[in-house]
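For reference, the chain that follows is the form predicted on its own, supplied as structure tokens.
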Amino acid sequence: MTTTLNNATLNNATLNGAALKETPKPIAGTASYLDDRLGAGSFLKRNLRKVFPDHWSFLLGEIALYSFIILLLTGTFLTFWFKPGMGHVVYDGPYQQLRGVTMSEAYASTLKISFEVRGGLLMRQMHHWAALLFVAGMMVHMLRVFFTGAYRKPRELNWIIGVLLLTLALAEGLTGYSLPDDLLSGAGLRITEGVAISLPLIGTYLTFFLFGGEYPGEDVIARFYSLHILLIPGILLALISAHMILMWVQKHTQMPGTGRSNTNVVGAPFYPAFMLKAGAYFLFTFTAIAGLGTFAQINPIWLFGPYTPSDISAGSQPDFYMGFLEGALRIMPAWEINFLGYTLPLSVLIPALVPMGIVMTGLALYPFLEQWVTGDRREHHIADRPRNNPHRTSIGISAVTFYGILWLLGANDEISAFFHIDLYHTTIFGRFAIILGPALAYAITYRICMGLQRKDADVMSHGVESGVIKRMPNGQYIEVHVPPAEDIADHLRGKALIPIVPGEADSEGIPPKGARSILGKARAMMSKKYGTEHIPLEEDGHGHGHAALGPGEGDHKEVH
């Protein structure tokens, strides 16, 4: 009965084994008609059974592509209604609060698209939490990409078009959130204009070329709205497209497992198995943006009124994306320098420019940095583990501090209102969290990642908790330790040594070429700190862990 059943088993292995190798007729019949037709029979055949691997952070960069795609539909819808002008009207629609108010032509038409338009008001705000959501779907996306070192060779083109992407969207969330002319977004405007005028020797010619001369103008909001129906999402329409197209030809990494190695890929085909979870993560995004468009209300400009320059408004908050350069304007002194009769405001200009050029600036060079460091020019498609990186991984969380910081004190005077503190005492704090959070963010983070790594190296070295308690001869109670289940171990084995640029002299007391000079000395010092590996996690002759463990650590534990 037994040999019998193993036969059948076999059996069944050989059929699906042949039937994986044969194209399924959907995609076969499609195929020999465009072939037919196009010539595009075999380039159709070979892309729809590409694999893809199956991991649940891979989808977070498809709530960024789906958001951006609902953008663009419920956006065409809008431009249906609205009229981006400055000129002059008088409200005589349905909001009696308003009837009768002077307001411009773009706040009347978004005052219509909210109250008169049948579905208006749900676009929009559809369109507002779609916007969002594109945003902090590509800072999540960036964040894995990040943590886990997809970024290195040969993706470093593909990272630096995702940081372009990302800068884009925040200039088309600017220029879209100024769109209604509302008191809130009016805020935002002048403080746009402020900065912009402050740029030394460009920065008036630029300033009226954006509002077509003083402040506000008469042309900011037509030529905004250019720039974020135009210029802006086609740009970002042409990079998404290069973006998935290098994903497509490079392959998706992989996370470490039983199986996976930098010459294959584990995971299901893109036909039908990623298609259908492709199409049911749309819906779902679909849905979740259509709940908030539904239920939770956001930017409702009729209570804000038409923008004027003379009125201001407490509590003003920008979208979440540019809170941190409203923090960072908030803590900043108020330097600036005269010089032969100019005036140069650094209270403007760092809050404006630096934050941003340290983000953004970072984040492009990182691939290139590490890769100098490290001397590593192989190619990998195996995503590392963050605690198997601790300094990648701490500066990360450093970046991410230096940003929380900043956009928690873009609300400082709600934070001083909500909780009773002096507005003075948090903007202190502020100047020094914004030095010292970063710093101890990345000793924290460190000290977690090695931590992570002795438990690994623990489960491979003497296994896992059974339950199974045991009484020894001399009456002490242990609990045994078994082997961890192979893909567990297999995941655990995926880390991979950092590479480190050779700095130390040989025998005559010579140093290596390329560390004679004052910068290959640093660069040797710096690639010993980043690569060496602190806590090793070494197979042994069993095909079972070993790692350094201190004493009297052996395979069981006591149970008191």
Ligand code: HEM
The other form holds:
Amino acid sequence: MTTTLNNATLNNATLNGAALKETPKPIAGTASYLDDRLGAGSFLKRNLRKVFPDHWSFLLGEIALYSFIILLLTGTFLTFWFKPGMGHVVYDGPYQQLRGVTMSEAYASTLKISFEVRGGLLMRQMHHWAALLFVAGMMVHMLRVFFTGAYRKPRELNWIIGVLLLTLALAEGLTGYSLPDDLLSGAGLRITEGVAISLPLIGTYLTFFLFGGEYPGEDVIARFYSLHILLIPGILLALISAHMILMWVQKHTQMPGTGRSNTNVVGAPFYPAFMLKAGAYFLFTFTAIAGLGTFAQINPIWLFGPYTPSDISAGSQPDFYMGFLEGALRIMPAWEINFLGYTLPLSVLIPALVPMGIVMTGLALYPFLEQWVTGDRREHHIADRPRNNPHRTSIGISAVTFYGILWLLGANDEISAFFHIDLYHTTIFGRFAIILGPALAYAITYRICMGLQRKDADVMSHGVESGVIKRMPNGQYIEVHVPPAEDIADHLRGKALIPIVPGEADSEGIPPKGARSILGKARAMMSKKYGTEHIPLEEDGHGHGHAALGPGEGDHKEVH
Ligand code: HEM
Ligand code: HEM
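Same protein, different condition: the form predicted on its own was shown, now please give the form predicted together with ligand HEM.
So here's everything in the complex, that chain up top.
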């Protein structure tokens, strides 16, 4: 291909032509160079003008993306000095308090990174902060996608990739956390071993395989190291690339608003607007992580000491993303049963498998369950406002409450110590709260959503308060209502009806397929509930007055 990506081509590549008109020479030159060799012109032409919709919540996925890049960079730096060995060495480095102490090579090398390698402590702290931000960013991004229904057709696959990313990120965090082989990370490893060994049939084999023999063995750090720096980041990288490509191909959803429909995208072109914003946002994320790494101490392993299987310090906590599993372990009663001569430690098995199982399976299946319940197979490119799908929002908040209570109870010792409450009371509170909390959260969220829907309906039918009070000829005071601004009205009009699967026979008495089975009846019932709790918007179009005070009542009152 001989066409070059010259200024003329680039000019066509924008929506309005203006943005690329003054393409700087170096960019046009590079583009032309690449086009001559790779034939990249048409690819760039197509993709540079791709339009991206804008909303603050769409930046959350980017936080996860940029934190991941920072993890790769800082993690690579750490690999130059970290030694994943469990062989014993006697410490003779600059940290006086540990001189002469026997420790693993892994722990000694982490001390070396912290105290002897130039910039090492900064990189370690940045790596750790980036890990926390990565998982936190991913979680809030996922909640954004959930509450706006952005997982609906055609984005179900990208949602599933997301669930895999989340699961892998937890595994990546767990393996990374274990690497320094300090007393705190060893406590985490001990729990991991306890959970693995509790699994029926495979538990013992799995533990021996993982630890290379009896706990703690000599191999686990080296194995976790391979997983942490090679296997899991490799899969993460591949999946994140697939996630981005799918998002690119399917286009991003947009919030409802003026001129936005299921068949268009309103926003700014990738080049230059979105690219500049993304660049600035990366620098912003980098600065935040570098700032945290510089000023906020994290994981000071020299204060914990090297790992010895017999010790554990008070107040040990995992990183925040593992807190929910810790909480589940802490509130579980000490149940143990004997089945065919085998001991089943339910007190470990249930908390390890059930919360993770419920949260991850529930997440993975939700788009498909919702599709089944509503029978909605249409494509959706306009995001829902959370209030407009009250059952989905309530289910989401219920799940967040379930997760949040477990997470909080993961620190029940700290809570008890801080508030001077008996430890058993916090545990018993947790046992009740984990059942009642999600139900209560559901009911409250549902009421809030319906209230907000009513408010929207009110805005559309009565307009908004103008602050102007009029006195009528009969002495009555009214407040003048005016129609909402057009962009707000368009935003509200974006409310979509949730479809309902037919549960009853049609006019000719023929029931829908499968409607008579128990499952069919349950589906019709759920569908009706999910879809009909919906307050229609009735537009009045004109603002009008509302009685503020009764006749005569206001005569002596001053109203501003
Ligand atoms: C993508 C997600 C990643 C997460 C969530 C993550 C998480 C962590 C965590 C929590 C630690 C413990 C840090 C500490 O001791 O304070 C750690 C250590 C480490 N990570 Fe990562 N990491 C990730 C990616 C990577 C990558 C891609 C590499 C290498 C290419 C890497 C290399 C290392 C090394 C060598 C250590 C041990 C060094 C030390 O603790 O000072 N990590 N990681
Ligand atoms: C490594 C972690 C992740 C990264 C780096 C990432 C990154 C992104 C980015 C940058 C976008 C576009 C901007 C935005 O909507 O925020 C996006 C969209 C999306 N993500 Fe993620 N994401 C991650 C994890 C997840 C998870 C855990 C889920 C759900 C379980 C998920 C589901 C989606 C979906 C469905 C979209 C399309 C949204 C739309 O078009 O409105 N992602 N992701």
